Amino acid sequence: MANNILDIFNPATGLKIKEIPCDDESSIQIKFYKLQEGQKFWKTMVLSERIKIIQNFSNLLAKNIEQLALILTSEVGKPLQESRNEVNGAIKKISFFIKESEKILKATEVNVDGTTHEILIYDPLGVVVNISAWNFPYLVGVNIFIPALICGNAVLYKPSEFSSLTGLEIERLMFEAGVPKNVFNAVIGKGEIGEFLLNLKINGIYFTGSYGTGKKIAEKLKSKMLPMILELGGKDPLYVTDKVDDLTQVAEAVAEGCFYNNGQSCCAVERVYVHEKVYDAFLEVFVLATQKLTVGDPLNLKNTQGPITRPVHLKFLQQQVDDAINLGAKLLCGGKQIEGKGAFYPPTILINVNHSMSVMKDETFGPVRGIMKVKNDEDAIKFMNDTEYGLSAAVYCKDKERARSILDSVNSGTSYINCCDRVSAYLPWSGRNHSGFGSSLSHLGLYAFTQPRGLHLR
């Protein structure tokens, strides 16, 4: 693996922002050895001291938010306010881990058997690898490297090649906060760098990305029996029942769930099913809500939609639209790349869709959505479950018991009633089927970076 240069492009302009050096096998191996040594010290540090350093990191995120947001927008293309929202969201998650970790990780006496005290202890894993994602590098990243560090692990962190500048900013602020340079290290490069990380004698692997890559990681590491979290893709369904209080409000919420961050999110609403009794009325207000979205320069605060982060993905979006139309779908808005500089694609709505079409089966990861009419709850459940994924599912219904009954029949790691496309640090984030396995966030997201030890003390 020869040392080379990674070119960073602005997807809004197509222009090169910067050239940064990539890691190679030699530099990664050196970093890994240093992390192995550094972790020996880091794990002995009092938990409260590690927490104090992580709080410093959180404070630095807040202090530098404008610079961090500008860098994030420049390389991934999301509107500047969304970049600010992301950094603030990361700060909020870090607050959860700081607040909860001491009570969750403390050694606990669970039983006394005569003269023997039985104590549950949580030890760190060692050196863990975090291969992260470009769509929410702060929000996705802090799910992993923050609890990993708090629990006493060292972290070898690979940001996506599409958010490498942000990854380097995260590393810089970690060091400024007081994390030793042999406890957290970023590695820069494309997919082959990630593959090489899997050859190291690591103690855990935490990946966020596509099902295809996640499957390869699981297959390659199966004989090592490593702790692993794979946060993969989704084809997340949403069902609007015939019993909602305010259809306009629902339509606006669904449009945000579909098109926030250009739909480049694993938990974005990707399939919309609407009860036939409200279908026409919903469609009217949903199209209006979608047409209010404005596409353009992400530095212009009036724009709600920036460019597609990976220009190569534009071809796939067009293929999904063309496939649907060829199979009988009707295009209501959008449907063609916007001409001019930058990788811009408008919010797109297709109706008369069915499950023979790619747009209703394959993860879109962009602003193209199919809206499908259903006769009743049974039909909705059938279609919602007709997927290889199982990340999240949503139902809008003022009868919460009915909504709960529907979602209890849908196989997904997260359920939403009268909301969608949200993540809370207090609840586990986990997928089923091709959406992955393992849980980040919540108390489970701390235990994921530990190995329990039972102590029998007589």
Contents of the next structure:
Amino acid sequence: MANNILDIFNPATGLKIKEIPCDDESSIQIKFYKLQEGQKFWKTMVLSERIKIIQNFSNLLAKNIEQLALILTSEVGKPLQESRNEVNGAIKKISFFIKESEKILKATEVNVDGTTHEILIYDPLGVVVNISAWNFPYLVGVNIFIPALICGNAVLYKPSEFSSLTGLEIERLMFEAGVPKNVFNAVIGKGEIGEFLLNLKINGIYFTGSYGTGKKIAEKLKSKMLPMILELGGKDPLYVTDKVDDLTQVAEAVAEGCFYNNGQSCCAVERVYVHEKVYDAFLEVFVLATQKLTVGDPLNLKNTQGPITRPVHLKFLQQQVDDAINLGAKLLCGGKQIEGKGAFYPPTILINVNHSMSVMKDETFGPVRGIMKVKNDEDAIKFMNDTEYGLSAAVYCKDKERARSILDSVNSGTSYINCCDRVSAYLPWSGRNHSGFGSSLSHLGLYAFTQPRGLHLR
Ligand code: NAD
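What about the form predicted in complex with nicotinamide-adenine-dinucleotide (NAD), after the form predicted on its own?
Okay, now the whole complex, with that chain kicking things off.
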């Protein structure tokens, strides 16, 4: 493993843009021991001081946004404006932790029993590992490393091999903000480096990535009984009922939910069900909304769609399209890799789909979507629940009671009424079934990085 180099490619051009050194077992051991030492000091700092440092980090994100956005676009290929949006979104999430942490983490006297004061205290865990994904490295990263640091933990942070330049920028800005070098460290490398981190005597593991990798991590760590959050994939359904005011507006919102970041979002709309009364009219405006999207150079601000981040994934997208067509689906647009340099695949719509097809069962994580007609709400609920995942589910309906009652019957960690594909720092972000377990964000996403202690004070 020693002295390995990680090649960084630009998916829009296919060209190598950088070679960076990977960590190896010995460099990771050294980082880990230093973090164990650093955490002893970090946890004793007054909470407001740690929060001040996180505020500095957030300010540095804002100050460096153009440079950070360019780096992000160069390695993951998302349109430049989406990269800027992502950094701004991370700043917004961080502001929740800055504003709310002191209130949430405050030691609380919960009871007085005679002369005994009963006090609830939130201690940090120690050194925690954060293994992260490439699709929104800032947005999914701050869910974990910001509250982990605020709570007094040290963090060993492994960015994805597809967003390692961004990971190194995050580390650089953490140090510039005042996070000690023995409190936050990035480790660089592919999956085997992530696997090695699991051998360390860590105090918590926080993983964002695919179900397959999450399962391996959970299996490997089961006997260690560590605090763990697994934020995994999704196959998120959206149902358009027959009670919507403006079908064009709905279609535009659904197209964005399906194709933002090329559909490479954990909570992207991956399956669309439409009530039979509005099915034909919806299809018409949905195809129009999709055809407005423009695919090409992500640095050109006119383009809404960049390349697929991992070129190897193009094969899987094509397989899903071919499988659906072989089983009777009809292609309305897209359906074939765009020729020329770079890994470009157009937004693709399939109809006449059913649940025997991979496109309606397996996470696509790219711009291919199936649209299915349903007879009524019961039908929609049945199909929405027919999945191994459970991250988010959306219903468009102007009767909010009806939408609420549909979503109360759908098993997912997040429900959306008349919106989709959004995350708020004020609400828990939590998957069910193959979408993972544990909650980040909200007050739960702070407690997730602590261990409670009951103090009996007489
Ligand atoms: P991935 O599982 O391929 O990799 C994630 C991370 O795990 C990477 O850093 C990788 O190097 C590391 N890794 C790979 N094998 C490992 C092993 N055996 N042990 C330890 N670490 C290992 O996922 P990805 O392609 O980076 O991300 C896409 C997936 O992440 C999608 O399924 C997406 O839905 C999911 N995701 C979920 C959320 C969420 O909040 N639920 C957010 C973003 C992405």
